[in-house]
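Given next, in structure tokens, is a single chain: the form predicted on its own.
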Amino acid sequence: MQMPWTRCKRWHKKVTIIMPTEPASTASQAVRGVFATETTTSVGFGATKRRVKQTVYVYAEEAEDGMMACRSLSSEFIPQGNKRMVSREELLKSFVPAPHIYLSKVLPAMAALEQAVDSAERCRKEGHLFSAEFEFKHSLRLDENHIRASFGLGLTYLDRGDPDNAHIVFRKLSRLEGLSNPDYKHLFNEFGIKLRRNGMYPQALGHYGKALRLSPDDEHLLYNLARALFEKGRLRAALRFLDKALTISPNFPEALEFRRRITDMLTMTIIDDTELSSGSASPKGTSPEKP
């Protein structure tokens, strides 16, 4: 259901008083909750046609900005659809808060979505795919933005060996908001590991790209990085994101490993090239010539 920004007639004059819909703490911490607004629409025809009132909610939460990003309920009270981003006024002009649907609707059902989520991704890391698929994907009819059940999804799939599903889930990936959580850092670092794994190179490194940053200065984000271009082949590359994360950590022991390998394939490839160039090395296919 679309937010009735414009459809919103009036506002109830008798609330002066802003109130956060959830306790705060202290003073700064982000106002979030509940807010309902109040429209009339006719149904029917002719001798029955009637007006009807009815109640909209929507959930805002506060930006670091102090801009409210609103997000319309299922009927499940669940937070659903893209986020618009209102100024406090604008929300205040046409909404009113609404703590008591926050308290008794939408903070235990959004508790509860979080809870089918931890149970979906515990039966995948117990090796219980079938199951954590159908947890991720009830959970996804919930809230079909959901991004850890996006995640899980997705790395279920990969866990199964379906790399052709787990595109998909990667693709959506790509298109949802909210993906500049830093929290989301791990996800996307376990993410590429599994589609290294699954020689999907191009959708690790893009993984990769954007767990890095979140969190630029991770060794091992670094690390996995330059195991993916190393598998696809471009050794200079991992180097140099080897150098980068050994430059955070020196004492890194599997990417000194790693970096030795490396320097020594690519010197034993300068060595070929120097030999084929200067007629030393025998054409591939035939015996060196005996002096």
Given for the second form:
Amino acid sequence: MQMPWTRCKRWHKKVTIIMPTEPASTASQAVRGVFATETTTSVGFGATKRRVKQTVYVYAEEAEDGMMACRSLSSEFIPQGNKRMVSREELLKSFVPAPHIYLSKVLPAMAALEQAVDSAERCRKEGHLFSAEFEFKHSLRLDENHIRASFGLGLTYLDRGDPDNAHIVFRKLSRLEGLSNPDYKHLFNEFGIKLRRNGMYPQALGHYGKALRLSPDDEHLLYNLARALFEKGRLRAALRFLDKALTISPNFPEALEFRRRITDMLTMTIIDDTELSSGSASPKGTSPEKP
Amino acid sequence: MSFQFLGHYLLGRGVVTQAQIDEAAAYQAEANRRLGDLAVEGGLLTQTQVDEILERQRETDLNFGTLAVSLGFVRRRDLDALLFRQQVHLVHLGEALLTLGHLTVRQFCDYLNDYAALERARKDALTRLFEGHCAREALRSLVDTLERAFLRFAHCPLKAQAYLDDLAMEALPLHHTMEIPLNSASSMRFTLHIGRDMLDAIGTACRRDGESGGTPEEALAEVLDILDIISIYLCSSIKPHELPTPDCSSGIPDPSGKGELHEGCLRLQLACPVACVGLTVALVTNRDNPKESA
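Show the form predicted in complex with the partner chain, please, the one above being the form predicted on its own.
Below: every chain and molecule of the assembly, starting with the one above.
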């Protein structure tokens, strides 16, 4: 649990004096909050020309290496756009903490966004796929890089049998930052299952691969990966992953059954090959094409 | 009109009024952005590059993004982000009606699910129409390309609907015939049957884009130009496909059992919300000289 403003408030009061010298990774709490700066611009011409003061807010989160990841805030006070990494000193040179904005605007907006994504997920699970799409898209209009909403939208398209739109989401997801959180393992797995069921095997394999990077010893992921490989016709690769799943969980019944099935198929293939090469090979010695 | 578009469906059930549909359509037109506009706005493409891509699209069936990447104008990862943004901000008619308060959430869910089921049935019926035809891949490809061509060049979201019966064909007096070679021994001859309402729809789209001339003659010339572009686009798009040699003699029967049975021929009615188009296709095994008429 992070306490976002305990340190920033102190900086706000003595911003030119107190500057932490150690990276934040050694501290117990990472800084997270809104920082503000005022800019003055001229608008209008001639007699109507006037100077306007404008407050610009950025949302900053302290990374493990002590750098601050800064994002701009949308008009709805949701962090948006690409992260820009700056040092704490750089940030505080131009910006001052704005805890009131963080507490009164950003936190409620982010909480509302999470609730909207929760609601969209409920719609999807209850089979209200058009409502789910509407809600996920609404959330993504507020934060285009929202990981859970992106997964949700992709899953909704797959549930609806719309692989073209799912593919657009899939490609975006494959480039999103911040997917290293193990919490997303289940999303990758679910996406992989749906992709496989829609016949999108390369994409399914990619998602299982990412899930496995987050959790390399998950026997269910290994089993699912084996299924996708099997349906791509890569029986030996499927067998290798099943063996790995069974090393982790020797009594995994589905994996045992699946392994037996693949082994039988491989044995049959070997027998077929033997018969073809010794018995009915073509005059030129090449095996006939098999269906 | 009984064609399956969401607006017609909702109107038919008395859920919304025509004024509400018009309001929602205006809302969509305001909210939905074309990929080129988004790319220019994001600083990924210049207007000149957008114009070049659009010009090249007249000769190929590649979509805007694929062309932009293949021409080296944008990186694939930027295009992916752009496509995602376009998708997320895309407002469908149902969503527009919901946002404007013309549909309740309950109505939105129920009617869209019902409409989706009808759409699945329409697609199944089309699949049955193509089934068993020796050149079904070519025919399907032609219909898909025709839908894309009308959307691209006439701004008309055409959708294959049903078998084109004699009565519907009589209402479409203008013909535009072209021939696409499938291989050295065979070709596909297709005719677009167009009515006055479609000419008006294309003319309206041209005027909206500021492309059409002022006089009726200039407007008609513009519409005929677009039909030419569509035909050329179809020919160049279908040709590279690897298609099987058609060898059927049975043709496609009229599923309703009312129309004539045309040997080696497909008859299909396509429609946009305000007009329809007929498509008749004949597979020609000994290719004659291509004919063109309007």
